[in-house]
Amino acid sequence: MNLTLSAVAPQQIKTDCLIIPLFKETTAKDPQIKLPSKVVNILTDYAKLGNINSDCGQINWLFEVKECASPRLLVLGLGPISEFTAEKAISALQAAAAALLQKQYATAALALEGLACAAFSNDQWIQHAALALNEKAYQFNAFKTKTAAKKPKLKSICLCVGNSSLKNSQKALGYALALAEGMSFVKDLGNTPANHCIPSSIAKSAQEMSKKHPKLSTTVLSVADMKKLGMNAILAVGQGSRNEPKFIIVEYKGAKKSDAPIALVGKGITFDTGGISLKPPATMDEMKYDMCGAATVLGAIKVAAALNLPINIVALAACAENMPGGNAIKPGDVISTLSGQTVEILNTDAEGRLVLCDALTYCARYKPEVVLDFATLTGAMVVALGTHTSGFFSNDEALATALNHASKNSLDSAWRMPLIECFKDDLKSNFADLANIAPHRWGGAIEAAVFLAQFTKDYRWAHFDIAGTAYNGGANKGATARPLPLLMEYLYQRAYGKS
C-alpha cells in the first residue's frame, strides 16, 4: 500500500473516500478541521440532527457533498476533546482502516491538519495512521491454496497535513513506513508453521536480509562452531531435534567502527514441545511463536538499516527446536554453559533461559553499550500482566527510565518488574552452580529473569518477557510484532542522542 503526504486542501483531492476526523465539539469556527466552513457547517448540522455519531471510533458516511472532490466522506468520530487520549486516537484510526478495507476502495485521503494536540502529536497521527492501515491490511496466506479473505483493494492513501508541517511530516512518514514493513517481517516469521520455520530457515531469512542492505552482515554459527566455543546450553536444548540449532549474528554498522554497539538478543525456539517435560496438548500449536524474540531483534535491525540510523547494532538470535527425541536432555542432566557456569536441568520446558544464557555471554565480546533481550519466556508473566503489557527487568536505572519513555512515546505498553536478588536462593542446586527452575511456581517470571542476570553482570542489561504480547492466541491467533514499536523508539532516541 502506498502512503503519501499532501499539502493540498483535503476537499480538493480526487479520491474514492475522504476521511474527516470529528470531535464532538467541532463547529465551523473550530480549528480542528481545515475544510471550507460550508462543509463543516454540513457536518455540524448533521450532528445536531443526530445523523452523525461523533463518539470515538464511530463511522459515518456522507455522499455527494458538493464542496468536496471525493464522492463520499467517512466522518470518523473522535469523541469529546476533553476526553481525548492517544489510545482513543489509535482506536479510531483502526476503525477507519477497517471500514476502508471492508468497502474495498482503491484510494482514500485522511484529513489530519489541525488535529495535533497534547494527547497526540502530528507525527503520532501520521505514524499510527500508517500502522493502523498496515495492521488491518496484513494477511498471511502463504499456505492457503484458495485465499479465504479478499485481498485488500486499497492501493494508496494520502495523508493531508497542510503546507506548514509537510517537511517534518515526511520524516515521520518514512519512520512509520519502515516500522510497518519491519512489523510485517516479524509477523511473517512468527506466523510461518514450525515445519517450515526451523532454525536454518530463520538463518536464511537473516542472510537474505543482509544481501539487501550494504550496512548489514550476517554470520551463522553451526553446531560444530558452537561446540568449539562451548555454547553447550543452546546445543543441549536442540539436541533432541533433527533440525540443528543455529546461532545467528547480524551486525549493522551505522556509526564509527569504534562506537560500542547496542546488542539485541532474541530467543528463537522455533517449536517448543517442552521436551521431555512435555507441555499439555491444548494450544501447543501456538508454540510455533516461541521464536518471536528472535524475530523481533531481526526485525529491529532490518528497520534500523532502512532508516540508516547512525548507531551500531548487533542482533543475536539463539535458535533451536525443543523436541523430546531419543537424544533430548532429561530432567537431572547437568550442562556447562559458555560462561563456564554449570546448570542442572530440572525442567526441560524452561529451555528459553538456556539458549539465552549462552547468547548473553557471547554478546559480551562486542563490549556493548547496552544489551536488550526479548523472549516469550514465562506463562507467569502473562498471569502477572495479561496480554496487553510486556514485562521488563533491568540492572540499570538509566536504561530502565529510557525504556519506560520509549514505551510511553510508542504507545507500546511495558511495565518494569523487580529483579529480586534473594530469588537466586531458589535456583540453588545440589549438583551444579544453578538450577534452571525453582522448586515452586511462585514469581516464575522474576525467577527466570534472576537466572538470566547471572550471565549479565558485565554490562547494562534489560530483559523483556513478551510471552503475553508477542502473539494472540485463540480464534484471532497471529503474531503481533510487539514490542518492535517500543524497541525502535528506543533505538531511534539513542541514535539521535535523546535518551
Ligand code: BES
Second form
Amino acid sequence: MNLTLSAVAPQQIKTDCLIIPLFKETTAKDPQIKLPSKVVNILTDYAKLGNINSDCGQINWLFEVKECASPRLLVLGLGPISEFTAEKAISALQAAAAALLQKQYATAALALEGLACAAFSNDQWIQHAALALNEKAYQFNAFKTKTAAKKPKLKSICLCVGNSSLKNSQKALGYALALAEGMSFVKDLGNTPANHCIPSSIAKSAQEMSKKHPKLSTTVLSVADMKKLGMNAILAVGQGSRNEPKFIIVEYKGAKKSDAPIALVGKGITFDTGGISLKPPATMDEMKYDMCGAATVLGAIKVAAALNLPINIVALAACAENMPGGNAIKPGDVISTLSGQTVEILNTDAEGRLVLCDALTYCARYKPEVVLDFATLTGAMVVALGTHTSGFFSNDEALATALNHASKNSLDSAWRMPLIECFKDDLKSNFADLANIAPHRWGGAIEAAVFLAQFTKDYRWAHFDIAGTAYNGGANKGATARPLPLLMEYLYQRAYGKS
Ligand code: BES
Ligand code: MN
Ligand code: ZN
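Please give the other form, namely the form predicted together with this ligand, since only the form predicted alone has been shown so far.
Below is the whole assembly, all chains and molecules, this chain first.
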C-alpha cells in the first residue's frame, strides 16, 4: 500500500473516498480541520439533522457533496473534544481503516490538517493512520488455497497534512512505514505453523533479511557449535526434537565499530509441547507462537536497518523445539549451563528460561550497553496483567524509566514488575545450583524473571514477558507483533534522543 503526504486541500483531491474526522463540537467557526466553511457547514447541518453520528469511531457516508472532488465522504466520528484521548484516536482510525478496506476502493484520502492536539500530535495522527491501515489490511493466506478473505484493493492513500507540516511529517511517515513493515514480518513469522517454522527456518529468514542490507550480518550456531561452547541449556531443550536447535545472531552496525551495541535476546521456541511435562491439549496450537520473542528481535533489527539508525544492535534468537521423545530431557535431569551454573530441570515446560539463560550469558561477550530480552515466558504473566499489557522487569532504574517512556510514547502498553530477591530461595535444588521452577505457583512471572536474573548480573538488563500480548487467541487468533512499537520507540530514542 502506498501512503503519501500532500499539501493539497482535502476537498480538491480526486480520490474514491475522502475521510473527514469530526469532533462533536465541530462548527464552521471552529472547524478544527482545515476545510472550506461550505463543506463544514454541510457536515454540521447534517449533524444537526441527526444524520451524522460523531461518537468516537462512528462511520458516516455522504455522497456527492458538490464542494468535494471525491464522490464520497467517510465522516469519522471522534467524539467530544473534552473526552478525546490517544486511545480513542487509534480506535477511530482503526474503524475507518476497516470500513475503507471493506468497501474495496482503490484510493482514499484522509484529512488531517488541524487535528493535532495535546492528546494526539500531528506525527501521531500520521503514524497511527499508517499503522491502523497496516493492521487492518494484514492477512496471512500463505496456507490457504482459495483465499477466503478478499485481498484488499486499496492501492494508495493520501494523508492531507497541509503545507506547514509537510516536511516534518515525512519523517513520521517514514518511521511508521518501516515499523509497519517490521510488524508484518513479525506477524508472518509468528503465524507460520510450527511444521513450517522450525529453528532452521527462522535462521534462513534471518539470513535472507541480512542479505538485503549491507549493515546486517548473520551467524548461525549449529548444535556442534553450541556443544563446543557449552550451551547445554538450549541444547537440552532441543534434544527431544528431530528439528535441531539453532542460535541465531544478527548484527546491525549503524554506528562506529567501537560503540557498545544494544543486545536484544529473543525466546524462539518454535513449538512448546511442554516436553515430558506435557501441556494439556486445549489451545496447545497457540504454542506455535512461543517464538514471538525471537521474531520481535529480528523484526527490530530489520526496522533499525530500514531506518538506518546510527546505533549498533545485536539480536540473538535462541531457537529450539520443545518436544517429548526418546532423547528428551526428563524432570530431575541436571544440566550445566554456559554460565557454569548447574540447573535441575524439575519441569520440562519451563524451557523458555533455559534457552534464555544461555543466550543471556552468551550476549555478555558483546559488552552490550544494555540487554533487553523478549519472551512468551509464563502463563502467570497473563494472569497478572491480562492480554493488553506486557510485563517487564529490570535491574536498572534509568533503563526502566526509559522503557516506561517508550511505552507511553508508542501507546504500546507495558507495566514494570518487581524483581524480588527472596524469590531466589524458591529456586533451591538438592542436586544443582538452581532449580528451573519453584515448588509452588505463586508469582510465577516474577519467579521466571528472578531465574533469568541469575544470569544477567554483569550488565543493565530488562526482561519482557510477552505471553499475554504477542498474539491473540480465540476468534481473532493471530500474532500482534507487540511489543515491537515500544521497542522501536526505545531504539529510536537511543539513536536520536538526549538520554
Ligand atoms: N510458553 C509457555 C508460557 C506461555 C503460557 C505462553 C501461555 C503463552 C501462553 C512457557 O514455556 C511455559 O510453559 N511456562 C510454564 C512455566 C511453569 C512450568 C513454571 C507456565 O507458564 O505454565
Ligand atoms: Mn513451556
Ligand atoms: Zn514456552
